[in-house]
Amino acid sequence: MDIKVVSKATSRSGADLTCHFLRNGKGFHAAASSVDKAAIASGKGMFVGASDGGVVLCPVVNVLGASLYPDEALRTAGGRTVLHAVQNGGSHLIWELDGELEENDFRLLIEGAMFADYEFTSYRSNSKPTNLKITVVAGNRMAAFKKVLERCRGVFNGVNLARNVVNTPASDMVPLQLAEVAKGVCKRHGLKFASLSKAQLTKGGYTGITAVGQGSVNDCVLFSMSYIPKKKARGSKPLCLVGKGVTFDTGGISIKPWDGMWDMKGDMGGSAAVIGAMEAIASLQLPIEVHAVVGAAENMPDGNSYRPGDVIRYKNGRTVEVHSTDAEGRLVLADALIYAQQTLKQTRIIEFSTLTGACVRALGNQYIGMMSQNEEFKYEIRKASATSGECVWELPLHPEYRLLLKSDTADMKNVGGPLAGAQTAGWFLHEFINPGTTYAHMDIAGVFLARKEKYWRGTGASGAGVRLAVELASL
């Protein structure tokens, strides 16, 4: 999507669509009183759901009938535009902005839009690209607004790489393949990328990988990415993003049901957004130091799958007892904390993975769960997410769900049974942080796929996480 900011309105063709927005009975640009409200007598206005009275979008007819915060309601404004032009033949945008608009607002606008514009079309044989252009009259807010728009097309570069990793199917993003992916991200933008073979792994003592991808013909991978900003941020403490590859997760011997199964491509959601926060980090060159750890494998039934009751010896002496294979991404993970605090001496971590349908069922699909024994960094995790508009909401890690762990056979096991299960997770990963590093498990299993509402165009990917790292490393 071409987005350009000017400051006076040019001519127009009959193909152009302008938009007004309005909230509160206040507008956006300089006629919003005359126009707009004409606009809602007849009709021809849309609105989007706010619990403040919404917002208005002329001449978009339309309804959403949402309960959304306002900085939701105002990405929403920003992507019906852009659903309302693509479902009905529009190629140019005109959003007159040039009257009392905070650049905050504008952000928001902006980042509906580009959600909006993803499409997902690799896999079809007669797609065709929209090719929609955006004209923002900004007034004398040009020069700020055309800040905010770079910015913001940095984010959204990682965004729609996320979104595009998450998207392509399993049989195309084996695990040597999104190492790929990675090492592409890193080639582009100067950044340093290390990685361990399946050998590597195994003569390494990385036995958490290498037991969950035992079962499947493709390689596991662990591999890293490093950005080392030329100047660095006084006071900036360096960075590391940890995220969970299962690249296609049947549940191993401990089957998942077919129903949904195909959602499963997507287990590596969290390797994406490490790998999307990579890229507009490096875009957007952060001044601060930012590392990435990914531990990927693939979860297949086999005859030479682990299996339940199997003892994992992790390289850092910790020994876990199987009970179900499908509970794989933490054995994953465990690898990769190891590595990120062993080999990269990393000691502020933050992971994200999709990890436990406990964590959907307690959180929906509106916020990502936050565990973590760190006051300052979960302070910091939420400044981010009220920036990012990632919300998150933390899930408390008692020590009696460490309890629920409790091995027979070995130091635990991995899995704690039908309660409370996204903090047992979590619990289990804080087994393999060592003193002295602030850490943070953020479970994207509830947010990690869009829901065709609000400004997605359609469902697949979200890219979560992304917004989230990206605002925390610019704190």
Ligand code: BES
Second form
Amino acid sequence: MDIKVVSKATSRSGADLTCHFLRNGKGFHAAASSVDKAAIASGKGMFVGASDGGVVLCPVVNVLGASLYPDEALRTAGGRTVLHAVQNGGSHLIWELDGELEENDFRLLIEGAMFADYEFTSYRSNSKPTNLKITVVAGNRMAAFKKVLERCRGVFNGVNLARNVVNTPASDMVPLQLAEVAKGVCKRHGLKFASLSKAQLTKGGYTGITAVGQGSVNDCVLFSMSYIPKKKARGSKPLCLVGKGVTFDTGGISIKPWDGMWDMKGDMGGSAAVIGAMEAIASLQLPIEVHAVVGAAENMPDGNSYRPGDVIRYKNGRTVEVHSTDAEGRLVLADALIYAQQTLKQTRIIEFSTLTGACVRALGNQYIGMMSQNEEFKYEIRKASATSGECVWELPLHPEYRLLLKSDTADMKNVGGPLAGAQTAGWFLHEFINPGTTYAHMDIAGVFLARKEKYWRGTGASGAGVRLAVELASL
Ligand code: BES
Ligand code: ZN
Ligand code: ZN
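Okay, that was the form predicted on its own. Show me the form predicted in complex with this ligand next.
Okay, now the whole complex, with that chain kicking things off.
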């Protein structure tokens, strides 16, 4: 998508679609209300209401109502102009924004447009690329809007990368291919890339990741990406992103039912989020040191698979009795967390994972489940959440939940039973956090996929986590 910001309206051609954004009955564009009727009559105008008060002012696309948060209404308005053009064969949109539009409103419109522009077509034989153009008429806000646009471009480099990685079938995104994607990001931006092969993981005692991966013909791998900025902001503390990279989760010997199993090609959504975030952080050249660690494995049933009842002895001495081979994410992440702390010496870690169905049942598709014991870190994450629009909700780590992980054989088991499943998973991961490490676990199981609504052009990966991580790195 080619977006240009200009100060004055250019001459229009037949393929153009002029968009005015109306909010609560008022146009951002000073003349919007008078332009409206003529444009509707001519059939060329399109009106998108960004109403948060239940008043919908879009005679053409009536999609907005009181059921969206105001920011989402603006993203949806921006996205709808793109979807409208796509559906009607338009190629050039003119956004008339020469009015009282704030920079932040503009950012939200652009974000919606960028979400809507994305389409995953690699596996379609009959797809034509949509080459949309948007001319933004910004008046005296031109310079400010251009800056906003640059930032959005950087962020969406990361979001789109994450969406591609999650959408790619698991047969073409095995652990080593996931590592190649990360390596590509590092090459493009001059980041440091390091990885441990299956043999190195075995030798190094990374027993969680090798146990989960041992039933697959596709080797597991653990890798890291390190971004050191040319100039660090004063007082900025390094941030470490950790991601779950289960490239396909059959459940293993504790096999999942067939229905919906295809979604598990996206069980590396957490790792996609952190790789995407690194792409964005590097393209935006943020003034903070950021590392990413991904544990990648494929969870398959096989003669060589790990089994329920097996005991995994971790590098840090912890022993874990496997009660379900489908609770594999936490086993992989435990090793990634050990690596981040022991090898990379990281002490401020945010980890993203499609970890539990329980989180989806508790919070639906609207929230990331946040679990942390550090109030300051949670405060920062909530700030990043508010700007990014990726909603987070805390799930409590009640100390007594820990008792649910008691094992008769080992230090603990990998499942906590039917109750509070997201939290027992959160506690399990906390068992691998050293004293002095700041840590937050973000369960993105409910949000890694999009539904065909708002600004989404279709279903598939949402790119969840990228914007939140980038905002956190930008605080
Ligand atoms: N990858 C799944 C969690 C998941 C479910 C992600 C739905 C996205 C959508 C995870 O590995 C898993 O299978 N978790 C189990 C844990 C249980 C066995 C304790 C679950 O949630 O059922
Ligand atoms: Zn699983
Ligand atoms: Zn999983």
